[in-house]
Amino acid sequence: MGIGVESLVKKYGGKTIVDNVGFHIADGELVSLLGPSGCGKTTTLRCIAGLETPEGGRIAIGDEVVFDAASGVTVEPYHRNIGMVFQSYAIWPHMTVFENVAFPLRVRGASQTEVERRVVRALDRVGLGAFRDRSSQQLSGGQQQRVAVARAIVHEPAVLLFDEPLSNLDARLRDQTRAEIRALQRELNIATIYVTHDQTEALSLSDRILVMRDGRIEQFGTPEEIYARPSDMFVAEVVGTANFFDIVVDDAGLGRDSGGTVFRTAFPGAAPGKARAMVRPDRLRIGADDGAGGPNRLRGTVRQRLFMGGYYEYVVETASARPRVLSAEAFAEGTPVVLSFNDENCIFLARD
């Protein structure tokens, strides 16, 4: 089953938090809602879950309409076939691991045989089969998160909803759990919405990313599309790290910075006038200054070098900017260098 949202509106005290949002998620697809705090992503998720009542719009889970402002349809949360993992996990401290996971089945009136079968299967899926009788107070943060996932999937929901489920974990455990969530979602093959403000989570987990800003959808596309071709400055900064160069675009579609460097892009259509050229740090090549000029070649000096393990991170001072560069090549601070990049790795964006 997929998820369909049309013209969704949610207000708090007269302030519009979700402003005419609409999208569709296919069965088996994982879509991340990405954006800064206050952009409306969690409110959108809570409307789908039935934890908030919108002022307008329509929400469908599969063929079932669970909310429709026009016809007055509102299906209660416990009648929506969803599984949800909260940021705080919401694990009951007085219950064992088994009873925490069994709770959604018990409130649905499942038999003890069915409860046993499904809980054991869910715990095995998240690697906690040996923890079934342990008190939830004896679990680590990562184990609590797995219990929350097992509880969300135990009743075989039509869709899964995640509300920043990894924000309370340390970096290493976050990386491991992220991979486990993606593998589990693929195994279950159900429509999933994952709310996050972490661009790494969104890029690595998602089939598509929906970037939100001030309650509206800014861009909706694959991680590769949004990373390589952001629609504007906001998306470029929210998804990945970006270098920006102030340029002036001429009638031929070429850009020039204050140092006279020519910027060329494979994506024409930028209006003549002031703009910004965006190039990702990993798309810049760094080499020794050979004195040669030409489009998409910036001469500069290494001002900072940080060893990151498998690569170096540089800050290079050019005539018009101080871009960051990621490279395995080693250059000492103070070395004259040339930065170069391909036309398809340069995007012209309007200045905010």
The other form holds:
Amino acid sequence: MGIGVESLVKKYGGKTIVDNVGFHIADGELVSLLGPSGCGKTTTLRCIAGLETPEGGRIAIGDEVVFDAASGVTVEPYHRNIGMVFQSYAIWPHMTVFENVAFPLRVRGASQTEVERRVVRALDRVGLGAFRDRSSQQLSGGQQQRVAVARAIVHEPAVLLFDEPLSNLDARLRDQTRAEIRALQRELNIATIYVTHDQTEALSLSDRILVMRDGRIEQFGTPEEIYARPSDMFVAEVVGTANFFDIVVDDAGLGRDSGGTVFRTAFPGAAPGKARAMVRPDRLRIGADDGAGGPNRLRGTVRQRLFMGGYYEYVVETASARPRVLSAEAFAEGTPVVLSFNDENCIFLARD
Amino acid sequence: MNGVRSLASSERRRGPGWAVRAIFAATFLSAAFLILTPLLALLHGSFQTGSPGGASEFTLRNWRDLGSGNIVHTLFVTCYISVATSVLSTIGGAGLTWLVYRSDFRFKKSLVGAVGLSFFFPGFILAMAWVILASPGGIFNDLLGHVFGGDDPVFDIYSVSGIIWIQVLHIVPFAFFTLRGPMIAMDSSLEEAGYASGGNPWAVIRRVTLPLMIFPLLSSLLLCFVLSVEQFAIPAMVGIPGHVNTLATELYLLTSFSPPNTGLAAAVGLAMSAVTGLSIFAQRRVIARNTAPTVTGKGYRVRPLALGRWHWAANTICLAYVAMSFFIPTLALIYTSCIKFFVANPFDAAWTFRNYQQLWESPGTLRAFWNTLVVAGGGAVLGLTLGTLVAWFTHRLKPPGYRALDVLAALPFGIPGIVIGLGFLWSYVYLPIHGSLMVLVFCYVARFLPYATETVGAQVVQLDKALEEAAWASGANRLVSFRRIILPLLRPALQSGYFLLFIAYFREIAAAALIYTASTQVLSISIWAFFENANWGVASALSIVATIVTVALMAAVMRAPLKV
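Coords for the form predicted together with the partner chain, given the form predicted on its own:
What follows is the entire complex, opening with the chain shown before.
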């Protein structure tokens, strides 16, 4: 079952938090809502869960309309067939691990054998089979997070909702849990919405990413699309590090920076006039200055070199910018270099 | 899902549901009825010539009489006593707080325990014990007379300073418990920075600790002032015999002795409420302005300041306080309860258990016991239920009108007990509950509603909203999630709220003094009555039995798991 959201509007005391948001998520698909804090991503998720009542729009889970402002339909959260993982995990401290996970089955009136069977399976899935009789207060943050996931999937809901589930874990645990969530979601094949402000999480987990800003959708597409062809500078920076070059685009669709270097892009359509060219640090090639000219070749000087382990991170000063470049090759600070890139790794964006 | 009953799509509703709105309306109306009725009745009464229920007509005389010399004099005495009490109690409370949370005082745990004991020691029993100890014919004067000769008593508890002395002993624990929260929360690295900058302990206290604690100290001053103004039992027991009247006792005398002047009493009561109400309002403002930085990080431990050779002084002062406020009074009561006729010298005493026997043989006392259990045990359930509902609506659900409910529920903080009692006296003659125990229950529920809302509210605020939302997302409806998630998590607050209310209802005199009848007499009133009739032995015996019964009952209540 999928999720459909149409022209959703949510206001708090006159301030519009979610402004006419609409999207559709297919069955089995994992979609991340990505954006800075206050962009309305969590509010959107809470509207889908039924924890907030929107002012306008329509929400459907599978075939069932769970909210429709026009016809006055509001299905309470406990009548929506959802599983949700909260940012604070919301593990009930007065229950054991087993009872926490059993709760969604118990309130649905499942038999004791059914509860036992499903809870054991859910706990095994998240690797907590041995912890069933632990008090939930004796769990680490990572274990609490797993209990929250087990509780969300135990009743095989139609959709899974994650509200920044990894933001309270340390970095190493976050990487591991991220991979596990992806594997689990693939296995269960449930439509999933995953709210995050972490670009790595969104890029690595998602089938598609929905970038939000000030309550509106900025861009909705696959991680690869959004990374390579962001619709504007905001999106470019939300999904990774971006180098921007101030250029002026001529009628032929070529850009030129203040040093006279010609920028060429594989994605035409930018309006003539002032614009910005965007190239990712990992798509810039760095080489010794051989004096050769030509399009998409920027001459500059290495200003800073940081050794990152598997590669170097450079800051290079060119005529119009100070781009960051990643490379395994070593260049000393002060060395004149040439940065080059392919047409398909360059995109022209409007200046904000 | 297979094999499990699905509720989805079986029910569609709009909004949070009419049930919630209905419960809110009921809560609001109950609180408004309980709290506004006595206030409005007082306002009505203050313009009447007669007494409640009797023939009466409109007059402005009562308000004019507020300016009479007698009332103005009483007002000055009340203010003098209350300012002295609040200053001394706050100094005492602050000193104890500092010793426990900033110094290396050795007996911290015992001190906190002992302060807790005196916190729950009823004021009227403390006053009674100090009459036995320090009245002109009491134990101390007798002892000193034997030692130094002479017939003039050294101590006279029936005086202004006597009232202040007992009130300070009684209110210091309150100041301690008000100040300890802010003291614990205060970032002690600010004080350590003071020491690191070369300040000696005295300079750090004076220039860092005190300025940072100024708002909590002010707040404590104001609260102690209010407690002192509304204090009834202590000035009634030691003030009335010494012809020292405060507003609270004046109001009582105006109402209880003929010719009664209930109209003037109503005006006095409203004037008193204005004083206490304004003080509470000021205290709220002070708290809101408190901007002292508080500890944010965790695992940070305060390095206690070494008292060194001041240890002996700290030990002596604390021991003296604990002895004066609890242990010596208790011993005096036990002694008095076990002798036939009061004599100060135990070697002259005729020892007996007759006083305890009399309790069993007096049907009035047994009925008072039963009434107290009904009012305190049952009434506390009612008070806690209303308080929990108010806290849940004002802190969590916040439906339209919740602010008004919040203000309404905080009102009794500013109304002295004797005044609420008078308000019920003016109103209950018109209500069908006239003359039944329900009058006392309603009066107590109204008077101590803030105790319940504050205790439960503090826990509601702490409760992560996601805990309840997770239950909804798991498929539990509002009722089920309240019963399975919220109620168990609120249990500690509900238990301590019940405990607080039970104790408060159990020992209340002020609110009951004007509205009890022969058939609705409660224990606190019985003890007071025995004592007033110079029957010190029976009064003491009853105090001790009542204390033991309370402790035993509360232990049982706290032990029993709440079935949810």
